[in-house]
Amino acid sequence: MITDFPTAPLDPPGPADREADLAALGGPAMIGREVRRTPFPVITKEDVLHMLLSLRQDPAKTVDAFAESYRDYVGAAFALPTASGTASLHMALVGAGVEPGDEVVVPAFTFIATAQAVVAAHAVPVFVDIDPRTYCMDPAAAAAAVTDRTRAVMPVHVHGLPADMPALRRLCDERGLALVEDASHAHSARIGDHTAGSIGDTAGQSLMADKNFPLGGEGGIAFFASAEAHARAVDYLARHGIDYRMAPIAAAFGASQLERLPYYDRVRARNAAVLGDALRQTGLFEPPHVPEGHVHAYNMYRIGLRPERIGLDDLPVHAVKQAVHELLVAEGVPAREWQNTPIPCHLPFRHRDGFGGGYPFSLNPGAVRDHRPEDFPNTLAMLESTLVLCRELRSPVEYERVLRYGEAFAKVAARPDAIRKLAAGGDCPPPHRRAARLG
């Protein structure tokens, strides 16, 4: 039977953990392999009754319901409730006037989903560098993109850390350009009194099984500022006959969660404080840069490596990142790399076979480019000397976990001579030049 509970109890860390030899080298794993599954989402009675009961109701009544309470949460003024999020970015792209030809800018950083959704509306992507310390989109990287064929910006709140949203607003209104979100990572994330979502034009967000607000299985929604909007996207699926409607069961699940989602945010956020301050105290690890105003939702957490902190410049910075790596999985640290190239370096953005033909790229050849890593400076650099918790930060994690997870980045950190013996002894070429991985 799967259950929700774990099979034993997670004491905190005490000093016989500490003092330990690393996992790899023999000592005892900061956290047991019986005790490393973090089950999410959370499945109540309630969750389990609400989904029943809607088996009677109306299906559209059903989805309705729940997209009109997600709007009001969200802050947005109109939604639009999807099949998934791939489907809701290109729904927010259609309600705010992409045509096809049409330039969108986007990060080339991200979940390729973001550029496929741009092809997905007969569009061209085009890619830019991220901001060094955020990871999301470089305003001036999107500015110096920017053409007369170009009709919207569509930044990525990464790890759902909002974007630099104000300076890429005064960019769209000084070029007349629609200011689309991919909001995907983003729940209850925020910049001031503003929800990730309802800051733009428009906006697309998924709510797969694996985000921090999850429905049952697919889903996606996608929010509008103007009627106008709305009625654009809505008049698209019914002209084309696409049927992007959302599973009345999935949003049955959504509406039960919804109301534990603010209980989610406060773990989430009390986790990533915890653990970023056992981080700081490492030397080698940094935990997430967050500008003052917004708050992180924390999707995922992306951690970054400082080896010349501890006496190990002199080595390539993404061959201490995979020593890294293979020392905390032993430890029981789920970490991981998620995206080890530029998305315009996969391979659908390097064939651009899009619908056949190379449609849509044919409509627009002047804003297509063969790309290469090394156009993307900034993200090179990020992936080289990054990792990822992912899932783990998430609630129902227990506060023991987090305790030990800072336990074992700090038992890595303590070992230098171990990092170098991993990093100097084997073949480890950048991620870049792997074959490319979605996550």
Contents of the next structure:
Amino acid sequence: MITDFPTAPLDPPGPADREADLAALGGPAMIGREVRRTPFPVITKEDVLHMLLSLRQDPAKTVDAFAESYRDYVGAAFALPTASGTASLHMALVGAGVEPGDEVVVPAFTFIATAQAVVAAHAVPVFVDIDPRTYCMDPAAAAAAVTDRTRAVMPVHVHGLPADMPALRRLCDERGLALVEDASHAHSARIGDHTAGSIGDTAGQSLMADKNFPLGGEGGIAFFASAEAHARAVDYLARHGIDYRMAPIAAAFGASQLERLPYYDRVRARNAAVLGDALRQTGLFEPPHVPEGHVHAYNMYRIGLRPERIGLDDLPVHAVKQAVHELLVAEGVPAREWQNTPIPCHLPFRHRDGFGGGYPFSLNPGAVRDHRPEDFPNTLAMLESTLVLCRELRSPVEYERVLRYGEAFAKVAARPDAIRKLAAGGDCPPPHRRAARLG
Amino acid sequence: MEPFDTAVVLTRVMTSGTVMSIEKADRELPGLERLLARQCGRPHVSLVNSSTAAVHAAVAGQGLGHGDRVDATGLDEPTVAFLAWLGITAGDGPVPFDRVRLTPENAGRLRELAAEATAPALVVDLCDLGFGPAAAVVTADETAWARAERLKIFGAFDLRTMWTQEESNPGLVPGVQFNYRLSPLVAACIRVALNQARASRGGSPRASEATAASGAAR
Ligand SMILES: Cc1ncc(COP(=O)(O)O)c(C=O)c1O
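Mind sharing the form predicted in complex with its partner chain? What's above is the form predicted alone.
Everything in the complex follows now, all chains and molecules, and the chain you saw is the first one.
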């Protein structure tokens, strides 16, 4: 039987683990090869039973019941379940009144789907830089990008931290724009009492199985604050013959997962706190910044590097990052870059062929720019000086594993000599000089 | 459709822990692709999450896009509307695809139905099998298949290299890109349904496909 049940238990780390030599130099890895798999999502007997029962139900009912219960959880007024997060963003834009040729302000740092959803709506994405601490859309940069043809501003709650929605709301109200959330990383994330997905005029959210709140495969959901916005999206699908329906099997799985979402959220929050405490003691590493009143969902956990704190400030920070990355991976920590260049520098936004013949960019030539990575200095600085953990803090990760991740960061930070040797020795172009990666 | 077998296959996939389409360990999507390729007699299959996604993938695969014309004779109204949304209008032009709509009644005859198709792409609509929106584009043209695959996963070459924007062949990277990925659990159910439909017509499914639980042995 093929199963995802762990093959061996992990022991808690002891003092000898940290004192051992670096795995890259021949020492024992903090997390051994045989125990490196991070299973996700949690799948239980409840999920199986629920899915089997759903096979006896009208498929539309299964999807509608799921969408209604999740809408209620988020606190949005209206919901439209979709086949993917990308489809949900498309519908959020349409619901917000975005028309062909309109400009939509999006962050230069996100998953490419955010900007592709704008193209799907036959509109033109206008890219702006991020805030250097939150990594979310910089409201001042967004304000500077607004023109007469801007219809909407679409911030992304990057990695699960809500963007500065109060500032963006003020901007949108002043300029008569719609505020559309990309809440794909931000299930259960909040500002005060408001859950991501219910804060903008409309929102889209991915529910694919690698997100904090997973469906049984692919899925997404759009949220709308008004009946008019919801109706615009529904009419659009009918008018253009587009099938964006969610699969009932995926929805059935989501219905039982939703009951456990608060549990998952608590596990992630606890693990983020444990790892954050460990990182703060290393000097070199810094946990993500969370502004007062915001609840971070930690779909991803982006760790900052501060080479100056361990005497490595004479080296380029991206070289330190690459060296640290190598050392961490050798210890069994699946750290990643998660992107290496701003989205406008990916092929589809350099060539701008769109649906063919340059449509819809051709509708609004004044909105398009030939961007260089350097146009987005905060994004570049982040890409050069941070590393990311993805699934690693999520249930069912073992507590022992989270402790071992913390120890691995400490073990690496304690060896500036080894970091220096690697960083100074290798050929190391900045991340954005390499081929663009989707994730 | 035998409900016991569907129950077994869903339980088996969930036990494997692999429910994500971009998971390297997934075997359901490649399994369904192989089955459709064999039955349709064409080597390349792109699985997608709806019939409109298949229409999009079929035309994009042939390099048809905004501003192009196709022979829309015989296409239903929603399909013509969808093509118009893509910027493709009815007129003098190629027949862009043939379409087979599978139902529990005709699923056992896919091989015959596919044999009648003459257009460069065959859209196999799997929605009416009862597992939700799903479809496939089947073709003999490798480039058309590669374009369709890239349309459905943001320019990535295939599900396994999802995270690399290959620039070695930029001509294949579509301008607009979607997430049209099909879920493995849906693919698993469709595979069972197609195998059973064939078996009940007296066809002889390969031993490895005969029963829902067979995947457990691989
Ligand atoms: C920020 C962001 N937006 C949109 C999407 C698209 O969602 P999906 O893959 O479900 O289409 C994703 C993710 O995968 C994402 O990370």
